[in-house]
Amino acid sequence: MRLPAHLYVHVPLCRSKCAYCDFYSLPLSSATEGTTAVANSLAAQALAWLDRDVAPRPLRSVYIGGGTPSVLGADLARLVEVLTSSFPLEPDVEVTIEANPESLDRNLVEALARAGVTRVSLGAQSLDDTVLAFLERPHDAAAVRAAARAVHEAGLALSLDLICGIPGQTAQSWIDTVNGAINLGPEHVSVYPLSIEAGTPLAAAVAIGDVQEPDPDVAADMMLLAQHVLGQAGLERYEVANYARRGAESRHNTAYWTGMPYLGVGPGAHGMLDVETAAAVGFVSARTPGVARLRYAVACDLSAGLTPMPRVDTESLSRVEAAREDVMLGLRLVRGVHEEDIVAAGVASVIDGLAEDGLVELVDHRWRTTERGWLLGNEVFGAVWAGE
């Protein structure tokens, strides 16, 4: 029984809130005691796991996301340094920070590299200034290019996030963005279709008719185009929305998709523990029957979520649910899921039905989504999770 080998830290601050975003984050001004206090509190919450009665395991990945971690500035580098000097680490540990172009400069990138960061996930979203303005991003395309150069000059791996299917986004704008992203030399690219999330300003604008609802067919065409262009550039799709050069796949996110336990720190963060570890830290009784793993979410509150032992909401999964979840997440990966795991999870009949609908296929004893199944992923994943 040991702590997970993967750590996620959530920084709940942004310079400004983008119109489409529903992740838990607050304006930078909400950090009334300053970014140093926030960084110190996040570090204390992470280190509190080392004081629990569970042996640490060398970390294979650390991921600091948000929010916008780079708004912490030099305090982000100090947070990374505390984590990388306090937790045992694998020799080739992957340490990723999310950043926005407007809050990432050469000095900060160099400080992050010295602190142990190996990889930067840059929220570019587009290289079209009109599209960026529509999304209410606080940067322009020139800032993306400058930030990418700084990452390369510091010797760090670069991942870029891009969004497609945006109302008003033309095919030419999207082609230019994808090609422009390739020219920035990333090892990894994530491509997401715009999603209208309840409670966001964009959802309100769509509801009153000020903004046209995104067309899923247009988004699908753009996803296919991105797959083709990125593939030609040596960035192969390995997951629903993620592309990488060989060997540059996100280790941290792959842990999520393959059912690996992970720690979540910071308000709004999620974590997942096996039942033995969950019982050892008091999240579940050791005598609770039928529980295989436990998911938890740290309270979405900037103050309560920054205490060393915050309130958490928990969800227990049975062995059947855990096996089904592993299949659902595994089908996100291009390599798919071995047929034996499909049978063990009790979803063989579900997979057969999806195959009849042309959404999954069996290749070399592994079930994987077809091109149509990839583009209709929510239908596939929902059916597997429901078990019907």
The other form holds:
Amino acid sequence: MRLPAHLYVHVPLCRSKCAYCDFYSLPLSSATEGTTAVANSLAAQALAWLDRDVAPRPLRSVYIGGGTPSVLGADLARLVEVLTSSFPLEPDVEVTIEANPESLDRNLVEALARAGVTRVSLGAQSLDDTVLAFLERPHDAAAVRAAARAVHEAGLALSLDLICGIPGQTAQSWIDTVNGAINLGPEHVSVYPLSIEAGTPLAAAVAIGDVQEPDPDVAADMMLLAQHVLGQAGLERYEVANYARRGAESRHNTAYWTGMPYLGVGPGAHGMLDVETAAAVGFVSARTPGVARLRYAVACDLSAGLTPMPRVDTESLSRVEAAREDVMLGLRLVRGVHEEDIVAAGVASVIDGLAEDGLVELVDHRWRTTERGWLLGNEVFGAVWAGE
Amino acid sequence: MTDPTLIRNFSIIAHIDHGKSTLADRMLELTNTIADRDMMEQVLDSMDIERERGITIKAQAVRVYFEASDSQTYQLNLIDTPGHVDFTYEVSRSLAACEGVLLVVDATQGVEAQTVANAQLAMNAHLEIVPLINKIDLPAADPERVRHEIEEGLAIPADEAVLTSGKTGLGVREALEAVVKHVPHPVGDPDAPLKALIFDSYFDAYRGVVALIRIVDGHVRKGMKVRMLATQTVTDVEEVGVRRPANLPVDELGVGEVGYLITGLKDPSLVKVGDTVTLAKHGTEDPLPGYREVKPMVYTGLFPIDGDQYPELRDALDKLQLNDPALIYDPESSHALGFGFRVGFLGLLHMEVVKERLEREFDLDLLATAPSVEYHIFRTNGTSEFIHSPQDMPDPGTIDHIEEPYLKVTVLVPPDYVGPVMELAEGHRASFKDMQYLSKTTVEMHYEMPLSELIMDYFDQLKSRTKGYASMDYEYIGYRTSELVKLDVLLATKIVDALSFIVHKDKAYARGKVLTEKLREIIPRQMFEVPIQAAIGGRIIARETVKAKRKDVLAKCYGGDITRKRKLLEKQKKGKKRMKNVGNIEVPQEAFMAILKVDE
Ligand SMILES: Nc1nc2c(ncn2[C@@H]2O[C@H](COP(=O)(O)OP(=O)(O)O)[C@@H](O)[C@H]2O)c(=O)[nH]1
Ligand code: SF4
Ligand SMILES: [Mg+2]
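Could you give the coordinates for the form predicted in complex with its partner chain, as opposed to the form predicted on its own above?
Below, the chain from earlier opens the complete complex, with every other chain and molecule after it.
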């Protein structure tokens, strides 16, 4: 038994909060601790895993997400350095940091590259200043272009995040954003429809009628459009929301969809362990029968200060649940799930029902999500998870 | 046994919210009936649903001892009653146990519709009416105006009306003094055989049926053999007692007293409210005048969302009926909804209350279809029948004509709002009869209108169009011929029987159109397009479409938070479970009630 080969670190800070965001992060202005202290505690939490009674496995991927890791500035580079020098690594380890244009300049990119970063996931979201202002992003389109250039010049792989289905976003704005993104030469692009999350300023604006709720049909058209345009530019979909040049698929994200264990570090971060490892580190008692997989969330928040070994909230999955979860996640991937795995997970009849609705299809013994299925992903994933 | 001249039996009656239950609280306090530490607001409203909604649904009897200014201690049996029109029958039952009433009128609201209706009940029962003007602590209180309204509008002398505040307790002692002074004491023959009226009952899981009784003649004590006159059931008396307000056993109840009687009988149909209890041998054969059986006015289908809960629903209805004789039900089945019951209610509030009690007290998940009234169908072949579900409507070709129940509706409203009331009436097939000024500030208007229109959101609209000032009461006046048609609703070209309703011919088009529009908003987008049509006898009169759902993907999955993704999926799934599958279409529960909210 070994520690997972994938590590996620959550940086719970942002320059300011965007109107639609409900992820755990604090704006810099209200964080009680400085960036150095935060980076130090995150490093300490990560390194604490090496003090547990389980041998590490060389890491295949490290992903520093958030929040906005790049707001840590030079402290982010130091954090990466600590991680890459303390954990054993696979020779071709993928090290991604998430960054926002307003906090990523040439100096930082170069420092990150030196520290071992291989890939930058840039929160562009749009290349239309009106849309960016509506979302209350702390940057404009020019900043996106500048940051993307800096990433290229440092020789790092670039991924761009884009959002569609935004109130007030026109079809033209979206086309321009997708084309503009392609021109920035990314190896990888993620496309998400905007969702109105409870408790956000945007949800409040929708509730009082100041903002119109996004039209799901418009969002669907925009997602289809992105798929075609990106595909023609050589960025092929490999997951419901992710596109990449061949070979540039995110190794870290793929681990999520393929049932690989991963460590989660930092406030609110999530991790997944096989039951043996979970038992060895005391997240589940060794004698709990019927548990096959353990998911956990780190239960601490920034304002309370970070301890090296914080409490975790755990969720145990039985063998049946883990199998269903694998199918649910596997259907997010274009390569789909082998028909034997479907049968083994006991969801064959569910899949038949989905096939009748034209949501999945069998190609070369693998069940794959159809075009309609991509857009109606929740129908597919929900049915598989529920097993009915 | 208490000397009957020292007993007073009275009900507290009023329009809803005029402060009956709060006054009852003060009376319990003043007479030290409830220890301070057990006191809570509206203590007699013991059902959860009463406490939450702040309304009284069940009448509650309680005995208190009051030392009056003549230094005598009186036994007062007071009954707090509901004020809503749906529960008028609870009031009339309570009145049958009393010699008088305290008529409470809110000093800021004045006389309202149920003030009039309940005062009339008391007059018809020949009870002494003691008027009382409440809430005089409020700055807007206008006791002079209200006194005037009571005298002019109700023809009840009010110059001696007691002024009270249930909030501060002011005048509560005077109110009880007035009861002692004006309400006649009960009169009966202590030596005659037992003769007692069952004016209410409820079911206790351990003790069986508990009857609330008022002794007219004779007495009753534990161990006696008694007989229920209507059912001729003979049984032993297990316990008699009084409510303070918890049950307190006593040795004996004598002439004029109010209390409870436990016989151990478990079958509520043997202990009928309104029946007379007498001795098993040598008792009276002469029943007390019961009161007219309550007749349900509106009917609705109640279906378990989970079809497996049908037996539980039957069981729950059986149990609830014990303490709600106004509830009647028959099995009903629907292609769309499966097995359920057609349930009759006194009105819409009663329906809501029963549905909520069934769901809460029996842990059921229920779907209610739109209420309908009982129609009288006359066939061309000379036969006739009553139907209370649109599903039972026969082929129009075989119908000669249809009659529907009509009401006399009384609306009390300030003169400024007469216009809006008239306009609303026009939209509801109501014909204006007359109107009179009760005072400068209150007009009483009379209409005749079909009950089926009244249940079409009439009351809510009346309230909103009059800024809440109007109050309403109604009474049934008989059946009248109307040109009615059955309107069917088709989802994906199939008739959904549970959505059919009966409507006046002239309104069919408008209602069909608004209803299909409403349904389009209510029914969520499905995996396929769902046409919604309204039809009369196979002819389509309105059509809308719920477009197929195209997009349903969750936003970004941050940091591998798979758990959250799954939770969201589970939540979505749960939402769907709460809907009813009609064919393969997921229909939210509110769709079946949509017809009530078609505000043309
Ligand atoms: N200010 C004031 N409020 C009162 C008085 N009596 C009752 N209320 C309030 O009026 C509302 C209705 O009272 P309740 O006793 O439930 O009325 P019921 O429907 O007639 O039983 C409640 O919010 C009471 O707190 C009073 O004398 N003064
Ligand atoms: S930068 Fe990202 S994590 Fe921070 S508030 Fe905006 S959307 Fe949320
Ligand atoms: Mg009350």
